[in-house]
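One chain comes next, on its own, written as structure tokens: the form predicted on its own.
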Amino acid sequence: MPKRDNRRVVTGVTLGVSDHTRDCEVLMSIPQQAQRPASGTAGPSPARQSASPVPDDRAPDAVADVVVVGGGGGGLPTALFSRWLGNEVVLLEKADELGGTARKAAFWYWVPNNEPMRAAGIVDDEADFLRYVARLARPTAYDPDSPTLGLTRWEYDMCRAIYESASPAAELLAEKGALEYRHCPDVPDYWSEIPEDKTPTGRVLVPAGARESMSDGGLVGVASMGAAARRDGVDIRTGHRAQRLVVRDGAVVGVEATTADGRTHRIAARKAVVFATGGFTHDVDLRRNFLHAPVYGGCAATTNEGDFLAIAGPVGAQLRNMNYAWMCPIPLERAVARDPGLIGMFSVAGDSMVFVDKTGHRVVNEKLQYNELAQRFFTYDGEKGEYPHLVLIQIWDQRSQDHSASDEYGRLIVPPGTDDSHVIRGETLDELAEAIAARLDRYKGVTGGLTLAPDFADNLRRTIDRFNAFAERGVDEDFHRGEKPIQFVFNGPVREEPDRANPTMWPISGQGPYYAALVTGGTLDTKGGPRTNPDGQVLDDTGAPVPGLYGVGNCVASASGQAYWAGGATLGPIIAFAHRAAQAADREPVREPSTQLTTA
């Protein structure tokens, strides 16, 4: 049987001026009234219990080869990569329904030196490959001529990793029809302009189904993955909350999960238990204890609290960059009111359009990729000892509203008949000034008290027509907006000028209505937790693996450090560790259990 081509080859993303609409739409995430979860299906979960391992003492209730903990971008591989090897796999999911964070997101996936670009004659060798990495993951360190460019051996062994597995795993997905995927030849990485990129574009992939703006991919993704792991005979089991680890002489032979019944049922695992739970996005002590920045929380799955953490830390697993997360913006006030159907404001909409923060200045580029934009509103002010832009207000007028409004992508500019609760509104600059003050009050208890500056209105007539000059010349001689390749690809739905140098910036109106929203930093996950080695085995206090126990994905620590390489930098990695960690746990040797499966 002639092998099938699941790949398909997406050409139109093309980065020029007189295309900037097209480009903005390849980005990450979903319509906003998409968003919510579907009636019926998110109830909740059951409560965190101790995580102290457990004894092999009873009788398991259901036993398999690989038992994966996690049912979204990185367990649902990490399961369909082990039942392909032959192994009886259990998939256990906290949530009511499978898809984690995944759901949200547009499922682009950064493949290095994938098949269509070796097809297509585009090299991209390892050696340019870990140098671009290499170089934001840890700038400071960064050395071309250490022979793991400055990296620890650790951090390059892992980078390593993600160069050889992300496209084998992405063609065994793409040939068993679980993720068939179309190449995006033309999206730019998100540093595409450094030196050391010697292959700015060609490595993303998307899932074959998503529509043209890619704005579904995930529930694209999820759905075919979900739908080939029944296929295919993987046990999925929703509604089990992992709460501890089963250990036999120094070995994980399984684990426990709780339902909301309150039953407590063992899963035995002969090989492996693979954790792919997520960040700690949604466990408020964690973000403030260990996370860099004060941030709100983000748009991760609301089941992404740190479980693995706690179930991994007394079988002695160390821990790595716990202090950085995969960030953007988000509305201050969903975030707040912890909304599950928040998204990151991946891209940020609008020409006539700025950020202002409480003096009524522009301190930032809006148009950074999200991960660059939100590290802005945590510049800490040593001599008052504040975080004076841990909220900025985004400003535009009737022309943004009319023309660049969106349900995608987390745009706080969104068209009549959504949700927009956010939106602050004035008929004059006085008034929307007022307004915001208003709005700011409401949140005096979660800011510090923030209040607009009494000139606030002046400032911002003054930065308004600061602006204006520069968008009437394309140039800001500011913030460089519109200076990078990406900048295009995020700006967003606008009206077409003719011969405009400048795609993202056009002046401000001088007359009424006036918008206006409340932004602050969150997170798309945290990416710090267990250290494993590149075959995704945890790693203890002395560097060895613990015999039996994985982990993949954002539970897991990323040797990204501090760097968010390009779209689909989260993916496609974990993509890779997810084919790896199958192979790794298919090698290990059997662990029967050591008492008679339980029977009806």
The other form holds:
There are 2 protein chains.
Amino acid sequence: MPKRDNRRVVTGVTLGVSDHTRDCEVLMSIPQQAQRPASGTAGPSPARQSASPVPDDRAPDAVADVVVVGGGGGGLPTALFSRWLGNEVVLLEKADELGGTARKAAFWYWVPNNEPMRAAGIVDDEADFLRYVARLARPTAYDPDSPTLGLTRWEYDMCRAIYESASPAAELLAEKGALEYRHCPDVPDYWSEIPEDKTPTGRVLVPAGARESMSDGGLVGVASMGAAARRDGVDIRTGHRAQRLVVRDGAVVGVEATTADGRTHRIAARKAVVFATGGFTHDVDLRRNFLHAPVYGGCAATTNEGDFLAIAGPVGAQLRNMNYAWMCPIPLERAVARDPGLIGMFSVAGDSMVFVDKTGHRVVNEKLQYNELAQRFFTYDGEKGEYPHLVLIQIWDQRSQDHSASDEYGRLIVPPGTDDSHVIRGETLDELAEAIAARLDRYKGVTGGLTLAPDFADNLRRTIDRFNAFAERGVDEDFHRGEKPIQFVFNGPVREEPDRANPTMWPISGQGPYYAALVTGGTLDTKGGPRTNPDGQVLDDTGAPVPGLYGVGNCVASASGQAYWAGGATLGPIIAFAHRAAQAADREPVREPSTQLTTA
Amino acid sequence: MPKRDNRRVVTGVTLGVSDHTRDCEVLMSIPQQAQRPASGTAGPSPARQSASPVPDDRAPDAVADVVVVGGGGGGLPTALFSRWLGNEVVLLEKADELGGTARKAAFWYWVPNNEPMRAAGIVDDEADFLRYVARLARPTAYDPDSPTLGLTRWEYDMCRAIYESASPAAELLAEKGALEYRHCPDVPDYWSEIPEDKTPTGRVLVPAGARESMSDGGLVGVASMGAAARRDGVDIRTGHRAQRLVVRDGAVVGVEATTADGRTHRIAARKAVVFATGGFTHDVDLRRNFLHAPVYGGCAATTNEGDFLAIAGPVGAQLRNMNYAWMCPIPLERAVARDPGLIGMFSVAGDSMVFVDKTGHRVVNEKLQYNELAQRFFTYDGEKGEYPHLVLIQIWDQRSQDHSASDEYGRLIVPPGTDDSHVIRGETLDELAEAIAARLDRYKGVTGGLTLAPDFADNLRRTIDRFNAFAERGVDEDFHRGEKPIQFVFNGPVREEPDRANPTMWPISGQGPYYAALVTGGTLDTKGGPRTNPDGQVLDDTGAPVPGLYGVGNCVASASGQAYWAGGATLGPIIAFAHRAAQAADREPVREPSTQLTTA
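Switching from the form predicted on its own: structure of the form predicted in complex with a further copy of the same chain?
Whole complex next, starting from this chain.
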């Protein structure tokens, strides 16, 4: 498997901090010009119908050993692994093209104890790995003296499965030429500084063909796996929305999907149906009624509407981890517009830049890793019955505009010629405040009537003075900006300044023009769904597998609890479970359809 | 309907603040000596079995028109309303006695536009009511200009149903002698100060026979409704745990329940099965995987384990409002011990008293209404990956011990002779700090290793100095203690002091002994479950009612979102929906069991 030497990727805290090292940045995202949906993906998919299962009472339209539902970061590897075990595989994708959310990602994948680590003699011990993941998944329950470290037995077993299978899965994908990778030996975990992280770097892989900045990793990875699937004979059917299961004697023996022309297609599965259909980011009602915070959508594929929740319920599936999501800040205006090209703010750009709340005060470390930064929008004020930080305002000056603009990674400081409809301008801070107030007024119907405090501009001036004093010394006494390794990785391009201690900060100019944008919290995608065992089998209310039904990825329950362990902590485990599910599905007894294939 | 004049109940901000007005306190709770479970209630109920529905293929053990599952604050009125419409009713209760969580409550019920209000000429307009409930249910979505005020259509319709039916339901229960009430004209809503509350007082009723302090309202209400149910011929069967539905042609035609002797009882329902089985407070796994905060249990009946979630799933029920709960602070140690007598801290006692965090600082208004106070424990620190306020420490002096001790309302300052195992003591603040550290050490396995900061005692001294200065002036500059009407209602007994402006505060003595107790956040019970329409019919994934299946109370989705509108905002709406469900169930077509009743 060809790998490039990319030891330059992250060699220390100086990376990504100057115009000259932009090629070294390692962030999950894609260029904003590529964020607009490809033709068809944002179009209407077939409407949702009843999810009530149907009996195996008519001839199927197609038969396969394994039917995989969803053609993104979970479905593609599942289909490949199944096919390589000798199964006939049909893959159904709701959108008109493959890729799902993975297309929009940089496609890091977090693989503990991976092959390049082992080759380099880096020890990544299972027990240490489990302590790290348990500490972060359930911080209030973590107990190093418990046999399961404070996790439930199910969570613990799932985490062990990640450790065991992520590397073999990644190796097999590489060996078969479906997903070659390069290793990022210096990329730190998102919590590399905590004592439980005994292996703070080295677990991240990215698609080998991705550009040096890696921002197109998802496009590369999806194209590569899609090509392998076609090469190896996976029967790929896009524009097919799975609607319901076909059941016989308590086993799942197929699935019905509909297409835009109104037809219903029944696909029989001799061994298993594997769902990999993503989370429920784009179902407003599900978001409101399950997530721990009132988020405004997110950057998952717009087809991620939680279909599997309704489909799996009637066979007894029990939901888990429905309250948490993979989170990131998002631009408020694109989220409200339901822009299918919305990309999460995986990197908050600029050094002469702050976030302030509606009163003009800073409330957070703007360079905090994105999942944790996103939580801050949802602080609840029980005295006033409101979320005072629901919308924060990113403020920057001409310096950051000139040196930190970028069309990658969801940054809001964008270069000339790109869509900057989210940017608010003012020659002075007073003008800027007025323009922010006017912009917020447009959104009062979806923010609980959020308005700027009357003394916003005065407070903003004081905030900038205080921040500037911190920036001069390189020490953020209030929010510790730039104190952890991961924050430099996510700093984005900034103007080079000789010998400064903290490249995440620089004083904001006393001179306009000034710029602003509205920011809130959102998801990459959600983490909840039916509980599966470590082999991906969907479990019923007694904990027994539903014969023939599997789930992989964000459509099923993640054992990560509330944690975002590292970059690629989404796709690494997903690939591991795709491998396990494919192996288990392969071992299922063959259930031939009770009626012959229709020849119509 | 006999009503007592209780205008003294809450006549102003002086209530509940002196030893002499203790009889006037109006708080949801029961005396701690009554918190220990009655024999049987905490014993093991029949074990959970598969919830997979069974076909109507054998003779039932009993037949009724309406089968009500659950004999608490939702089930008892549903059974009564159904019976009064002429139906044969069987009521199945999992515990060995009736009452559920309602037994532990003061049984306020919040009834908008109630009869005594109308009689007194108090206007409680529907449109104003809806703005109040919408503003609080979904604070980030509230929009006074939206046709549904920012609620979903379903939430809006459910709130209208509360307004329409709570009063007729309360009147009918009173007329029939099942639940006579007295009106609390002066009790304020929990958000009486917000501009949306046009009717800040007058919506609360309590059982007429409750003592003046109302603390036994639940015992009285349950006894009264239970007696009426027996009097009027409801067939009450305790010790029966519903396990699964009996279905025929897509309709629910009965339920199977098991008893401690291992027998399965099939009860056929000609018209409907109505679940009123409470929430999932006592299922740790469900709490972890659904609630918006990592709470430590709560004061719901210990039988509230979310049974209906698994039972309703196979017929297509869709869950809503699974993330929120009716919340309150709870004593950490009783929650961890799973004490069935645990009572929520509906009143935080004492004036010379503060809550501090592990660093010795105050972080919250200790007299905030309980649902909002409980949120504060779950502030997340994204820099450290922890919940820094997960456990707070209530600190008080001998003055509060002498004048604020009480065995009611979940207060932690208890009189001599009551169980005070939760109380930590020290002659000096240093001694106290040492004792607190030792107590916390016992719980490190369930608190993520929470320990006191090394400078806890020093900070505590400074905190007390600052608090004492506030108390002397009666103004809490940090957290606004004692600034809202509801905070005086919940203040509890305090030593009378002439002419003080703010009875919620008094300086903490410079002289020991000192006392402390560990506090965290919990639930009364949860708010989520299958979605029903305003008639209580459980809806499937297409929004269509599942024929014959109803739900009422905390086992189904509440449209209250995250709000705790007022005292009794649990039971008032529950009684309204009990009335509506009983009426709709009465109109169901009769579905005779397909096999004759067994005579065995």
